[in-house]
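Next up is one chain by itself, shown in structure tokens, the form predicted alone.
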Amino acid sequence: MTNSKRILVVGGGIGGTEASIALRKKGFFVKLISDREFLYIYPLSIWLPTKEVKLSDISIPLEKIAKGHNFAYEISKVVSIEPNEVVLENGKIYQKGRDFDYLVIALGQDKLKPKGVEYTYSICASPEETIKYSMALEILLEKGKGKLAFGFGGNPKAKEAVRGGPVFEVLFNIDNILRKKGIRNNFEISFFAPMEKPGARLGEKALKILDYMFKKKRIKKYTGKKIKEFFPDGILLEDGTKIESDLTLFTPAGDGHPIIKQSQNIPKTEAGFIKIDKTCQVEGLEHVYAIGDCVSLEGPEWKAKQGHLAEVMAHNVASNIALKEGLIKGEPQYYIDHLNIMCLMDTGDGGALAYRDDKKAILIPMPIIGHIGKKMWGLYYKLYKTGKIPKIL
């Protein structure tokens, strides 16, 4: 069965691809709006400081991934955006009526700026500032020795705004590098963030694990003080304490996007994220909905952003319109039904396999097939991106 309706998707990352995917199957007409030409797969872009991978064997064109799955794209970046309006860098203006008749926000979020922040680099940023750290990190393995530090922050108004799996990741696969060229007794590594507890969320299983690790790989641990500044030469904590680093990898808690916090018509929280309802319905507007790290979440404290729910909520969205336009039958679906944390934390040389949710905490230790399981996630995510094989994960 096929609609009429008009749908435009604004974001094109791993939410707004998955949206423009789903709502194609369910038979709407379906235009994706992306700043970017092609899906960066952050979950893969761990190793291009050890270079396991280039950017061009972690990213799909767009172009593909449109062909694949029969949907419209246009590349440019939006500049301002309300519940009947999209305007874009390039001229162009999108009207509801005339453009579009239903909206879907997946714009995903900015970074919050500690002072200083410009001496450190961040894993979940754009590709271009990951190349640059893994060009600084080349230059210090070619010198032999030095210090490093890996950290992330948090947001008191959005606490579920943390990404620190990834840092996890790329700490464990240095360290491994290092230990494979026989260099890492000349380097210090230290960790720092300013939660008692970073990790907590995996549970106290994950938390027991991840503090065996840090000793047994001997890396310097700083946890429950507050960041005060950064400098080219380390970081400097609420207590006084300076932590030397020559290169510092920090990723930021996630903040609103700009774009939404100009925006004088979508209902948003004080962190500038959108309030949506269960079914990522935007709070009031019945034709516009949003997805993946732009919004606020309900639900446990445990909660957190991840890219497989903003692929739980493209679906959502994609059958909530479909009901709501009388395409399908049934209940609507919630989100908030799907909510757990579920990652395949890669070490290197092996890995671990954690999910949460109400019920449970589990953390299974994957040594050796952990690494190579994520490398098939990976050639699997890129062969269903770009319609070759069905959605199976």
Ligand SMILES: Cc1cc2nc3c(=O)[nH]c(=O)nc-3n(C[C@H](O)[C@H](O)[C@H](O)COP(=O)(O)OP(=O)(O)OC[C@H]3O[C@@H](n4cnc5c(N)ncnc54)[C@H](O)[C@@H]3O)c2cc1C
Second form
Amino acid sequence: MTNSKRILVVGGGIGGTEASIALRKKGFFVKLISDREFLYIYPLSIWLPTKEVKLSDISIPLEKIAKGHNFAYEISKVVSIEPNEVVLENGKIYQKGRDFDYLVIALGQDKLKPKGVEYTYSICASPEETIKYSMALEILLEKGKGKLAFGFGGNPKAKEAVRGGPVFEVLFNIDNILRKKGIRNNFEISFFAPMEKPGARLGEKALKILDYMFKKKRIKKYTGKKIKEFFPDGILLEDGTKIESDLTLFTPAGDGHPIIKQSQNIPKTEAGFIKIDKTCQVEGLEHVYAIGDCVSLEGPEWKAKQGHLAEVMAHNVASNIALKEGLIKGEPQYYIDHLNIMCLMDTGDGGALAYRDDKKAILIPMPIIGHIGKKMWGLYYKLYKTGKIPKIL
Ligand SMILES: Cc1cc2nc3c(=O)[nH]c(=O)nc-3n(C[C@H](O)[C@H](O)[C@H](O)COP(=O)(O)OP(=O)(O)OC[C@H]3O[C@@H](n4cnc5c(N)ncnc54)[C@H](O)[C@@H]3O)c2cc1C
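Alternative state: the form predicted together with the ligand, after the form predicted alone:
Let's see the whole complex now, leading with the same chain.
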């Protein structure tokens, strides 16, 4: 099935690649623009620090995805974006009417930059940064002793832009490795976050289990205190407490993408996230859609930005554009109807399946099988994204 409408998708991450696949399936001509040669599978990057995976194990070349699903792609950085014009670093300009009919924005998000953040590493930034963290961790492991701190921050202007799950995952994976090496007693591990109850959006049961794990694994917890500043040897909290740390993994809250913040005519919130309606159409712009981490979400207090949601939005956009073009019949698809949190949280030796929607919040501990399950998901994901098997999850 092919129709004549051309869709330009910007951002080749979890949402952008999925939108390209879904739009192609509806018969549109698709071109994907991204600054990275590969799709970086963030959910699997939690194993980079413990060297359970290499970068090549958790990336999929865009070339393979594009070939598998028959769409065009170009590697270049987008330097400016307006509803009718996308400018690339390589000098190319894509214009509405001449080069595309619809624009789908999937550029992901930036991070807030608290004072001294340069003394920390984030698991949620670039692969290069996570690799630098892995190298610093290796040096400490060779020394055989040290102080490790793990934390995440919040954005008061965009409460859903918090990313805590991966920080817990890396923490528990490193604790597991230290135990396996028999050197856990030589390490002090601290966890910090400014909210009173980090992880609360997963529900009360999840909080109790987290607390239990922290106690069992002797992890010192500092919560409910704002972070004042980071230093090379630790973290200063607003009440004067200093958490000593030789190596700090910190994930600041999400912030709007700089290209979106600079845009004159893409509507955005104060925090720089794109304003969309329930169909993922950008407010007031009939031919522009936005998905994933770069948008501002409506919905319940516990809502969270996830890859899983970025993919739901990608499929909604494909259906909603096809509906607008009269290619299919039916009702528009609303992302809000599919809001939930679903995450297989890995601990290195097992895991837990966390699920939250409007009616329930459950956490199912999955010793051993949780870890294997996440590995299996990674295998499935690579096969699906390269067009070798159909979508089943
Ligand atoms: C460590 C970690 C673990 C996670 N685990 C899970 C999980 O288990 N389950 C889950 O559902 N979610 C998980 N998430 C969240 C999930 O990864 C994100 O919600 C998801 O990646 C959002 O998809 P996206 O396409 O909006 O953004 P991204 O995946 O970040 O993609 C954005 C893309 O845009 C490109 N780009 C950015 N700027 C430009 C530019 N100027 N020009 C061109 N291209 C550009 C980037 O290179 C990137 O390819 C995790 C996140 C992290 C960081």
